[in-house]
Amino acid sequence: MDTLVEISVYSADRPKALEAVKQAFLEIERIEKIFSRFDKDSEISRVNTLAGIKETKLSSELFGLIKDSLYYSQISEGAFDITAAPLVDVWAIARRDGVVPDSKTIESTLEYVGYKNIKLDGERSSVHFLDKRTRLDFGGIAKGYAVDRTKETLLSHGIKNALINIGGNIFALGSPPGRKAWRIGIQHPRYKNKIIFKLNLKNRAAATSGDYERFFTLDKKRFSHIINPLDGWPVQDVMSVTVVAATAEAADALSTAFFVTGAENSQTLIRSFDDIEVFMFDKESRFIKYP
């Protein structure tokens, strides 16, 4: 998944800890093959190469995961996209030639970008897009759900207190020895080794999505990783998002819909919940949290 994968579990029985993590991480590596567009094996670059031409048979699991992401999709109001990925490739065309591309570029990849060109058919299990160049990239929710699946897969092992880290989205399952939850810190996003805040995690999953851990340059200016799939350019207004909620894939595709909508509009959507908790930096580097 291109990022650091961490599994801290705590157990009286080595052997079994030790095959659990083993098949969590066969489980990320599973996910990996489904989900990577970057892989011309995985069942998203063929849907990408053919649903556009033809109505598309999908496995349940990527049905299941298409499905919640329109979700998070219409409640954001299109904040949180996973057509995004003709814009996140200009932009990487862009990191590569060192050149910011030109607006009629990013206006023209508009035009069939936006989760409405996705048609799901629920009966047959099947996926069409409107407009033949789409394409899907499951960038802003993947490692969430590969969180929660390891977590499925460490408690079939018969674990119970355990730390799932894939690239910043975590669960904290159950606490470690003598303490009540595991603690993480919510760091600076100018200052790594500035923790502002810090989060008592049991059961509960937190992603983050921020501008300091993938941001580039060109032409001397600082551009997000995060592109704003509405206008097509990098988010610029806010600097880190840290969601907590009761799964990892809420908590990731969250944040990534908080930071594209910004600090002031993502109140009333944030509202619209009652069992997460929001830390978020805005361009100010004024921290802002809820409830």
The other form holds:
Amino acid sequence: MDTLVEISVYSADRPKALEAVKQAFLEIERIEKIFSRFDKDSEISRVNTLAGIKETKLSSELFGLIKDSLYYSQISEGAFDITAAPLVDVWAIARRDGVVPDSKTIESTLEYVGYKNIKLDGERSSVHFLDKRTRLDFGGIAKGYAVDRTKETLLSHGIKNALINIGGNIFALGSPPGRKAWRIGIQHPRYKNKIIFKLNLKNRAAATSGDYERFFTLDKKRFSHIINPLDGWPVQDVMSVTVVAATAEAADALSTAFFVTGAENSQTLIRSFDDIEVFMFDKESRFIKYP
Ligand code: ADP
Ligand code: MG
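Go ahead and give the structure of the form predicted in complex with ligand ADP, now that the form predicted alone is out.
Now the full complex is given, and it begins with the chain already shown.
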């Protein structure tokens, strides 16, 4: 997953805990083999090659994650969008070459970006892209999904207290011995050692999207790795967003979505959920907390 994975487990039975962690890592590898678009043999690579040409059958797992992704696209009015892949690639080239893409390239790429190009058929468990150039990228949701699956693996091996962290996508299962919850610090996006807020999490997930770990500078401007699929440009208005939610998948997708919509425009969507918490740093380093 191109990031750090940490699994901490408390158990009175050490062999059982070690076996559970081993199985958890195998589960993450299994998921990566489905969702990595950089692995030529992954299911998503096959779909990206075929679904623009013809209706393509999906495993129930890939079908499920596309369906969930479309839900997050709909509620965020396109801020979260798994079809942003071609834009991600345009900006990866820009980063490599050190040149901002010209507006023509961005405009022409935007023609085939958009979740409405994805046609899912539930009965046939298949997908078809309305534009043959459309491609899917699960970078904004797959780590959260993998965290949830990992949690299930640990549970099925009898583990009740654990902390899973895949690149800042966290699930806090139970709590450490003698404590009520796992304590997770939210760091300042510009001062790594400055902890701004401490979360107490028990059977809850958290995810952070930030501009301070994966970013690049062009023309002295800082660009994040998250693209606004509506205008084709990397987001520049937010430094970080942390979302606490019931599942790591929701926390992952929503943190990416709010990162794109920004502090002010996220408010309506944020308020439509009664079971999430949001911690945001806008570009002026203002800390905004919900509720
Ligand atoms: P991270 O990968 O650092 O955990 P995110 O969860 O916010 O961060 O996801 C960012 C990744 O998602 C990008 O690297 C890219 O692959 C993909 N992506 C970029 N922009 C969007 C977007 N608007 N909607 C969905 N996915 C996106
Ligand atoms: Mg995300």
